[in-house]
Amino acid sequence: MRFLSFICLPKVSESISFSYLPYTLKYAVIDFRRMLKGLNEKELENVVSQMVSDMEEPQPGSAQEKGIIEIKGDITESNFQAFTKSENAEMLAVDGGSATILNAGSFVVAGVRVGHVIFHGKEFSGASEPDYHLLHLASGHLEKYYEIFFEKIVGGNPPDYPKGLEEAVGRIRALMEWNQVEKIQSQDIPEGAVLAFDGAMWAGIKGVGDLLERIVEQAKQKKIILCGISKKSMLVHNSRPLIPAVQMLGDDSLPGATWHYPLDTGNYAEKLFGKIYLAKLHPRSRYVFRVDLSLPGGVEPEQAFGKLAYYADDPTYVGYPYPLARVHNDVAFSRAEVSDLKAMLRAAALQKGMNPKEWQLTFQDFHEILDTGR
């Protein structure tokens, strides 16, 4: 096997957005011999062969991961529905971000931040003050900490608990995002506006069904289009990823068009609180997204998708509604911010009497040294 290969890399140009970089290319040489040094060539061949085989003749898993939805029925051209971009729209978009600031092994300090933005037409109308928490999570009091968030946001005691520190951070972030969506609904929102969030209308956390039901019913009463858009899909068809198969057929059937494809998810009604679609929101987009919709009476899916498409033409994020990209960037933790938070926490801890050497020995991670020269 020869590892020295030619591949195409984007050529950066000031006159073209990053979304369209694949259309201007230059050649570069990558030496895969160095990248794969020490890897058995037969093992690599086996992995690639298995990947191809699984796509052609997928093997059903013995136990599906939480959140994976198996879509039944055939994928057919007749299910594709074209739609037209709206001339105007209003959108509120919610997202959350989290990052591990310090990791001592037995406990972590994590930052979790949730916020929303408001757009009237293409004009940015404002952003919320973020709901921001620094969490000290340790195995010894993990359940109690989770109970506090669950009781405040959902109500009552949780039926189960996170199985580790990382899962606890993820659950708390998800609860905070749903809480933000519910709080927004108490505001004066115009009828027909889109309330969008990053994720799915899926009760992936035990005990949140009542919360999601409240949110969906309130949106219908206020005649708001409730919409979840997932950047990563866990939908499968015959045990293989669904989106590539639908997207390839859609691109052939409706070239240069925006379309949606409704999915049959009747077997998951107890956990789903909206109708699931796949949608291409811009004719030139290379991405198709899972979109969960809950629509008020009198609103057709084509109207909702037209409003999403209205916001999906920003050249940096072609095919993805810009308000969701904006709020994602607002709440995400950058490396510089994480570094600043570490420095702030260190200064505060030393001021309270912590020994500097103890701090260093508690939080040092030699991976940081090893990765410096990479």
The other form holds:
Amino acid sequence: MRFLSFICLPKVSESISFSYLPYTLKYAVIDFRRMLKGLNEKELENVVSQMVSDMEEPQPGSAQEKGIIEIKGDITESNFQAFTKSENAEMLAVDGGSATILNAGSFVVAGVRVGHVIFHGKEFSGASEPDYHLLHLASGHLEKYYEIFFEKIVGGNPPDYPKGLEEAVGRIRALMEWNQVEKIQSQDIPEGAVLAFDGAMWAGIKGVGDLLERIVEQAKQKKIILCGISKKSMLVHNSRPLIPAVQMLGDDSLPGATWHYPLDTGNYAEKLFGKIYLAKLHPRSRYVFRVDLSLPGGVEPEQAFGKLAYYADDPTYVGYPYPLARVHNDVAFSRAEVSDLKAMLRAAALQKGMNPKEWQLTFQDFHEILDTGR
Amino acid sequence: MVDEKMNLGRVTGKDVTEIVFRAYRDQDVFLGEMLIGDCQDSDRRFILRVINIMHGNEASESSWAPRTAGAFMDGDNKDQEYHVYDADRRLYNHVVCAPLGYLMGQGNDVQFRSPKTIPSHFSRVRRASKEDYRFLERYLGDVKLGSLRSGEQVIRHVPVGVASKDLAQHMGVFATTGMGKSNLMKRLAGSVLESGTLGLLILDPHGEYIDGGKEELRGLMHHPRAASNLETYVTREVEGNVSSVKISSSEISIQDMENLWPFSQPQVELLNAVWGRERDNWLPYIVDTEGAQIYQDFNEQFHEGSIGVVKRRASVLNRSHFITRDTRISMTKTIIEQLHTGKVVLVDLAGASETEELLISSVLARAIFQINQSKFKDKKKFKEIPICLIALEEAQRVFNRAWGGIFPQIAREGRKFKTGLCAISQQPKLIDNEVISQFNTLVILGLADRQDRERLSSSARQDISKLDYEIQTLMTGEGLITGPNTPFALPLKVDLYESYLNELVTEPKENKKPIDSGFF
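Switching forms now, from the form predicted alone to the form predicted in complex with the partner chain, please provide the structure.
Shown next: the complete complex, the earlier chain at its head.
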């Protein structure tokens, strides 16, 4: 019942005075009122009831979607391992960002870029020029486009193809991220440095297993700690989200501590290229992250987590290594940037002879009009 | 390549009345500092004065800063350390500036224009260089008071003062106690002692100008040019080459009496009647003649009560040691002659009562005004005399009204007759608006009272409304000068008189090297 009381929905008809509510609560209430308008309250109650009953009576095997990992065994207090923050560390962090610049329905123009940053101690010491592509993806030549990236980054032909435009952008971005990791590894990186990226060491794309294996092996040879940190986890335990359950137990059993929890993942050896942990990287963090680790010989998980914790003390991103936050922000596309790209593409297209009206009719989206009135 | 020490940031926006720029977090910027905004699209160099400084950050949510501070506070309580990574990138300062104008051209051809446009987007903002300050040379005034100030920094190679030619249009010096009024006046007198371009009469009720008033301070008598260019009159025992203050009762007018006490209409009429009959002997007549006789002399027109009041007050003046009935003994004529030869005349009134002080001040001021007025008729003679500046402390006592008394009259009419006032006050709010609007040059030191600042803001020749906070935060000796010849309110650091004297004595002027030479 804890979930229900947390949501705490007001009735539509209820009159609420907003002026003296705390900031966050005020916004929460305003949002709910807006969302509820026109929505059948009964239907909403049904959804909430279903969510609560799912939590209380889990049904094994009910969520076997792609990428979801079912964790084996029980969650026990004895598996939690406390660790201490390192005194110093060195970290390289990789992330990618993408945005749809234009969407004509039958094709999209998307921007994808991947970059990395380097931190020595607490200081930023450099960043790469991002690997940046503007993609024109149409249903008709999607496969061709994907093949180019796959061949260049992984090698050979892809065993399968993305099924839609969005998936194609996602896959290309993922391949570019792995490519960036591999490129960095070929550079001169000091032993014991952490090479972190956003996501899991999971071969979610068919045919990338060899690439991941190459990367993991190279990291071990160069004695680099390879680490994937997932902002959103698809780990489940008895079909329930795993992280909340582990976090609640961890907070109770090791209050005020940093800890990690190794997971038993069972039969995913073909797709999984590291060991999965859940970790709380700062004692005051409200977040526990999935951390996929591949460690070189002689490095204990506690040492790796100590180095991650060293960077997890920024007050804005408490519990998340700052270099990953920095690179995420560096490569993300802002609304202004998307808008600029759109204008740039339009100017270039018109210069090449495209009729302005045709441009307008091709890319107009009434959502933009609707949004102006929000 | 941009000089990192000079480079402060980039313009983010605003309008012709205010320019905001983003400054590097680790660059110190101070209120009142003068900076240069180099327009990216033209050769205009905007002169910007810092009027506010605020924290800024790159977070998209406005609640980021308080939340982050909360995290730090939580960490303090739980003994957990936090570290803001990339602080120089994520944190910065918003600096709000008042555009003072812009410069066009280079070197001797540089022109100053008032701020009728804005610098282009993202123009670079930097600290001003020696070359940037060069244009000020033509505005800095020949009566030096100190050096240009930019925020907390003193720009020693740019002297700042007031223009002697503007001083017939009067000057006001305003500051809260302890902010450096007396030092400023000594420094001003020092410049006049050096140059002789003005006749300066200083009426000193506190006796602090002659020798500094304290052991560690120096006075005008210590100035190297004092022997030749300073004349001192005293109302107390003072060692040195000084003369005693003496004025003749014949020099005292009915108007002076009105300045000292309030009189009813019948009492004023009685005084005027006595003046009409006795002229220069009016005061001895009232003092020496019995009340009943006066009653009779004026055909019983005036009430005995009125006669009694007038007699009693006249007796107060008669008892003064500084007033003599001998019409041949008076310092007034000599003082005016000395002023006309460009001397500094110090009248030390510390030994006089407040009534005597005001009386002597009024008599001297009126005499100067009338003599200059009479010389005006002879263009040749008038051209020969310098502007006479009368410095008056606690000026609010005589300027609380625009009419009545010699001082308001000089404020209104003096400029035509080379008679200027230097009104010194710590309470400008008590000075009549019309009077204060006559002061064309204002030297404003620290003023804590909002009403005082507002009074000056409404009267200054340049817009100083945006400088309110700067005026509040001025330290001792820091000030602003506005005048008919200044391009904007010039920030000033007044020379410490004692330091000025040391420099004057120890270093020949032509060999003087700026203290901060090589700074830029």
